[in-house]
Amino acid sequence: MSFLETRDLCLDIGGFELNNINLRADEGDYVALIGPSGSGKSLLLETLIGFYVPEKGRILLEEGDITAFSPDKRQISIVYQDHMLFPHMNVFENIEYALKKKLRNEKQLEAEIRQIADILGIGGLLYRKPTTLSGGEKQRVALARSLVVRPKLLLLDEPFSALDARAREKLRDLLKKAISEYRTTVLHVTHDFEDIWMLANRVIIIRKGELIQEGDPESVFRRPSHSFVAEFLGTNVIKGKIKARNGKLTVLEAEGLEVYSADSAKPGEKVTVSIRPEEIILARTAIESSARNILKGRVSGILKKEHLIVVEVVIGNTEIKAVITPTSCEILDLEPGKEIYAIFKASNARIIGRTGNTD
């Protein structure tokens, strides 16, 4: 049975619901939540942690039913984007506000405390006032107020989406260490995909209150169940009709290109292709290499994104995106006009759906 577990869970607060939700996670599980913004991911890390009582349906912590506990009886955490910190206390007095209630020996609450604070590098701001921290600085103080107790759940809703890259990265870092010193499972509400791959074991996806798909980060960002969650993973989906099988690959035309899959499909049949945009060459010459698909077009759009570039390019009437370097866009000296080739395997060009064959 899973560490954590909930059973054909449905809420409806007006706006935002839960419909059947059947999670599970397993003790020591890293599991990123993601979907669009209104897809009810804060609602169920809400009614997990108690503040909400499902209308149907069941939560299990270790094989035990939580569904009707109070949040201070879960021995659940939850840490916001905005920290919640109490003005009127300093940074010591903060992170010992919940452990009080559960130690009583001022010597180990002491040392519980500095620990912590120690392991997310918070030591020397013990006595300081939220007021006087940075952004970084009063999200690790959450983020020890919340482990400190050793929940056996760690509820994140955004922690670091109010941080700048350089903080998010390095709080990313002591996360991981604290999370590995306490041995916490963590579900964690995320709109930066960086979160995922840095973090996460497992990913599960949420829509309109459903879970539409879950795995290990790998398989659902490689091959997504359907267009919707193709699209909201910045994948690039391709539509087209399967024109021929040639030998091992199947040949997709799609409006003003053909493209070839290593996934099966038959002469006819109407497909849906995704293809990762970091899985993309880029070259200003059709060269040799033992990608199949080799696309020429012009590029449309230069997208930088945080230490990354965005290349959206046009190959007849398609708009496909690539990931490239800074140094690679030098390099290429790109800009919207100029010719590309844009460079792929037919093994990553997956098919994710089909409607059936036309003929």
The other form holds:
Amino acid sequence: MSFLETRDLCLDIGGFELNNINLRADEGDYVALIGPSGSGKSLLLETLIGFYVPEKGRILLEEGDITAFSPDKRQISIVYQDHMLFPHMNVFENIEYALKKKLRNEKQLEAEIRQIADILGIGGLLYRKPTTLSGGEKQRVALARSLVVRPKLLLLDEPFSALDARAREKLRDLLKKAISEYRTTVLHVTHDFEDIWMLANRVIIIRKGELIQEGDPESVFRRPSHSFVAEFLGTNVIKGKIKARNGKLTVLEAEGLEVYSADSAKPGEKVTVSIRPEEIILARTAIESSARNILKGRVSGILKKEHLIVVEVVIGNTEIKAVITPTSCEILDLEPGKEIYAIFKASNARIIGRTGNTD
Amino acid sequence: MGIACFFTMLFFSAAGTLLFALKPSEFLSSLFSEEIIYSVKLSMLTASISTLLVMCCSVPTAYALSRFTFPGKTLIRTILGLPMAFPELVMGLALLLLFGQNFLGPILEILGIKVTFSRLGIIIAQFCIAFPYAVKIIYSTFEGINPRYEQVSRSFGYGEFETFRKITLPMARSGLFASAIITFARCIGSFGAVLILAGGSYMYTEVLPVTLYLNISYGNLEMAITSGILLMGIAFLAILSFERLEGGKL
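Here we have the form predicted on its own; I need the corresponding form predicted in complex with the partner chain.
Below, the chain from earlier opens the complete complex, with every other chain and molecule after it.
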């Protein structure tokens, strides 16, 4: 049995719902929960912590059924995007309030508060009121308050989304340090894929209250099980028909382009192929390499996304996205309308869906 | 802007007329008369008791309306809001009938409680007039507090009541003070319902608005104006405190 388990969890609160959620997490796991807005991610967290009572299903934590427990009996903490620091208490009192139910001894209390304050770098803020803190500082205090009680499970509901990129990066590092120190199991709702790559060892994708896919980040990103997942994750999704087998490779014909995939499929079969944007190389000429797919197209758009550049290339009637660095963009002298080659390996064109044989 | 200035001047002139209608010596002699002293004491006592009762009842009522879902919630909210739209005299008449001889009166009499034409009637009338206002202000205050604060507190091992006491109440402090001030002002200025339920007996159920009314009836303008000035002073202090609380300056 897993450390955390939900069995057929169902709840409908009008507008948001959970449909037969079967979720598992082992002790020490850092699980990232992603999905479009309104998919029920936050509702799932608030059901796990006991703010909502499920209509059906069970929640098991450390082999015990906690479905009927009130929130104060579950030993689960939560950090929200808007931190929810008690405004009438200073930072020290906020953390102390959380710990007081566990520890009565004043000296131990203070030692624990100082320890978490040191880890999260808020030692100098202890006697400040929440209203005087910056967004990043507030979130560090909220994390400290939730971690200091050493919860069995820590729930994070988009804790970094209101912060700028630099504060986010810093907080991620601090969180990583604190989590390893307190050995907490974490369930983290996020929209930021960097959170997944930096922190999570497992990813769960949820849509309309249903769990769509779960696995380690590598496998979910490289092998989305569903075209929705691929699109949501920003992967290029190409739908087409298998034209032929060429040795060990499969040749797919999509709208105006031919793609080689290392995955096997029968000729005539309709398939969906996923290609990660960062696995596509852009070149000015058709360079010879081990990559089997060399597709000629035209740049249709150049978008800046945080530290990287997303280049949209139209090949035949299909548009694909490639991610490159700003330096590469400068070297290639890219601009809309310019001819460019998109190069990728057959092993990077993954068949993620089959809709049957048309022949 | 012009309209605001016009009405401010109009209210100021009306208040000024009241303030300067009496010579200081006339005002002072009325102020220290036995009747006014009795009336002020009774008004302060009944309004304080009513405010306390209103606050004790309106806080849980407003909290339940704000935080919980239960059948008939909308109906309850509508009924609780009704007295605000009711003329005070109608409210007084309804209370007189309820506590009179046809309904609750005989039962209460067996228990030794007399509501009609008594000081207890003043408190009940004031309570009924002020309660809906208090519920409305406190309800808005609770609605302004994100329930997630309470949920976070619960997750740290605190029960519902403990969370209410340690998190919700301190966060609602300004709204509760504002509500108490408005309640007190409503209670002390309440006239129609008090007159009908408790009667306007000289030096018995005589609160400040009743003093004003009785003395106007006798043609004793000095006493009536003095009562008016006192009521206006109390209302001014209440509104001033309320505005400062609303602006978070207190």
